[in-house]
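The data below hold one chain only, encoded as structure tokens and taken in the form predicted alone.
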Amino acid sequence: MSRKYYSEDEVESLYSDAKAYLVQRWEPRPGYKPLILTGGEGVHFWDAKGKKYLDLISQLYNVHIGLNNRDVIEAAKRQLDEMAYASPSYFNVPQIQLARRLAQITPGDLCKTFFGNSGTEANEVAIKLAQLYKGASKIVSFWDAYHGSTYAMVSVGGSSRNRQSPGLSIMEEFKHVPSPYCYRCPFKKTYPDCDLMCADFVKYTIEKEGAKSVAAFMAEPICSWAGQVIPPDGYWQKVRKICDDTGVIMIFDEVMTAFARTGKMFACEHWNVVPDIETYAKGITSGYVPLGATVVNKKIADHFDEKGFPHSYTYSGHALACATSLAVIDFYYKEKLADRAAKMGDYMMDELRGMQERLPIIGDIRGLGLFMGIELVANPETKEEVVPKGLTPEQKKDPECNPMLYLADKAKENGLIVSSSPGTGIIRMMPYLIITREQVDEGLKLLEKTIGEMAEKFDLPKKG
């Protein structure tokens, strides 16, 4: 594909317009200028000045199939030629076909889908379905979780970054429990001697709230915002039984983990656990067109067939988005991307273990498939966090004070894109599923160089 470059003056003009006319996301960083992207191919993209980057987070963890996939682009074009949009008052063919395809490929008896436009909307639908089905309002979820940015999703998500914004309304019927974060167990236990106390705490919380008042337990099967937390064996099986015994709906937010990302088509398949409701976005279209989906089991589907579901969006079941998703799903299976993610993930984890031996700043590595995290520590023995305690809000935004901001900025300078869990020393890596071994080697070489530069800058543990 042809690349479009801009002169220095043109780029500065674009930045001026962005500052003047765009409401910025999250917390602004004084003087920081996000990249202006103009194109990409495969696992690389380039900015307006023409600099090329190797992207190890697949944009926002969502472009599983890589950039500029012509199969998907052509499918979208064909649908635009046929019919771009139909009111949700009607059915359209791609919508029906995608709902059928999801029923065929999702685990267990997940069988009927409500379509929205994003992961946030899919999660909103899941919460509403559970509350209406149970006739109860309370939702239990993880601390340090993220399920979206609307009021309900900020409330159900346990992220302090979102919940502690002054003046923001929080819905108090949403309750929280610790995630199964074995590296930093909040109960100071060690697996398996802990006997999965964190799962028992889910049961304890439901009982104390009153099982009849709790509609659902909602979680990502791998909690990303908390730091790519991979639950220990037996955790999800135990939570599934707790939900069954208490009559609480189990909701899996698979917005980030579904569609081959973890080495299975759906992450819940790693534990042979089927939730009552599951949500998707990101990989369902690989970012080519916005789409979210909420899939329910037969028992819940039958209930709403009879009662109706008082909910809709103007763009529910958007024909273009559904046609795009069908092409993306075909590509997953044609290229066997779940198997590829599993094999490439094993290779990356082996290489990261070698990096951990060379860099004592790496306290822990964890992951499934191409969904992985690296936890950096100031002291590998005590697990002292790499981001200093007591930083002021201004210092947290300053790469001269915050090692993780410095690392992200330095990585960009080195032509590499990685991200971190906010406020932590955890590097999140979720590469495009089409990444090659040579590209993995190139990316990890740049990452090791960057971590070393950060350790040198902040006088952190150096190479052994």
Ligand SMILES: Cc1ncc(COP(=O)(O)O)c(C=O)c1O
Contents of the next structure:
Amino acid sequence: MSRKYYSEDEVESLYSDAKAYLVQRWEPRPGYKPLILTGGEGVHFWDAKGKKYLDLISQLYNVHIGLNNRDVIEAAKRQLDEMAYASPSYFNVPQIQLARRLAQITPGDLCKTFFGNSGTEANEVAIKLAQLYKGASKIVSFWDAYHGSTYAMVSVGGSSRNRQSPGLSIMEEFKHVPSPYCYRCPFKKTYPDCDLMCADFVKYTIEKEGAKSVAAFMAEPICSWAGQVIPPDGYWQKVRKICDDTGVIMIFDEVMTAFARTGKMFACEHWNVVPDIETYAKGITSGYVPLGATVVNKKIADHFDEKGFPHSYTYSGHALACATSLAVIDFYYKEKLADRAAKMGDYMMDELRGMQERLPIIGDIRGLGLFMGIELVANPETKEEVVPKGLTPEQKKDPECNPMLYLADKAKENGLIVSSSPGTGIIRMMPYLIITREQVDEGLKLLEKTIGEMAEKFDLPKKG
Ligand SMILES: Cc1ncc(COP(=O)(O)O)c(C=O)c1O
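Could you please show the structure of the form predicted in complex with the ligand, as a counterpart to the form predicted alone just displayed?
Up next: the whole complex, starting with the chain shown before.
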């Protein structure tokens, strides 16, 4: 594969064009220059200047099979040669084959698929299906969750950062409950003595809203945005029963957790809980081309077989995307990537426990398979948050004031990519599932160095 490097002048000119012609995403930092990527191989990528990085978040937590996988690229090329695209008013062969494959590998009686282009669209379809099926509009979901960026998904996602932008329409009939975030339990309880009060609160909310008016409860089985929240045993089983008892459809957003990421093909398998609707994107094609999928159980499928579903996209069931996904799924099974993620995740967790003993700024570590999180704290006894309260909006964007931004910049300087949330103390790590033990060791060594540099700079953890 040919690497493409650019001269300093060329890179500066690309940055100035990016500034002139691209709408800035999220909250732009003054003067910040995102890397310009030009290539990658396996778990590494390089930027336009030729600097190489070890990436522990697999781009945007989606390239499970690694960069530049030839099996998948060749399969995509073959489909392009044969037939890149067909109108959704027709069927195409890869679309039918992929729907069949998903019915075979997804848990329980999930059996029929609607294809879109992204996780956001898959979730949008899921809530629309639930609302039409039930004839009710309300959705209950977690505070601090992220399910996508459209109006409906910003409303379902309970992230205050996304919801509190002045002028943005929010669907106020969508309601929120706390996630099972045991490290900072909002009910100030401890598991198992809590008797899963957070699950009871789901029931309480549904009943207060009126079960007949609630179409669905929607959540990630492991809520990433809220802080890589691994629910305690019994939580999902209890919520499943609540949904059954109240007649509310259970939707799992497995955009991030599916396709071997957590050490099982689908994260819901950890708790033997099957939702009524499940959504996928990211790992379904490992990022080689865009694709989203919403899979429904028989009861819901039968309903829409009769009534029809008033929804479609020009690119629903895109032949290139579906053929690529089939090759990616083959690769998961051929390389046993779910087992590999489980084993490598155990190894990484052990290593992180060692790091926690050496670095008291690490308040908590949590993970399942290669879905890992570290929570940094200013004080391990009080769990005081590492991002100081009371920073002005400008200070929040300034790495000299916000330790998590400083950490993200330092990591890059050290040739490491992790996701360091600027508003909380969470570091997310979701490496490519093909990562080797040596690469994990190298990544964690760089991470320890980086956290140490940040702790020294901000004189953390606080004493006493
Ligand atoms: C859990 C979850 N749901 C939905 C989405 C939205 O997916 P997309 O960006 O493909 O629209 C994301 C994206 O990060 C996600 O993490």
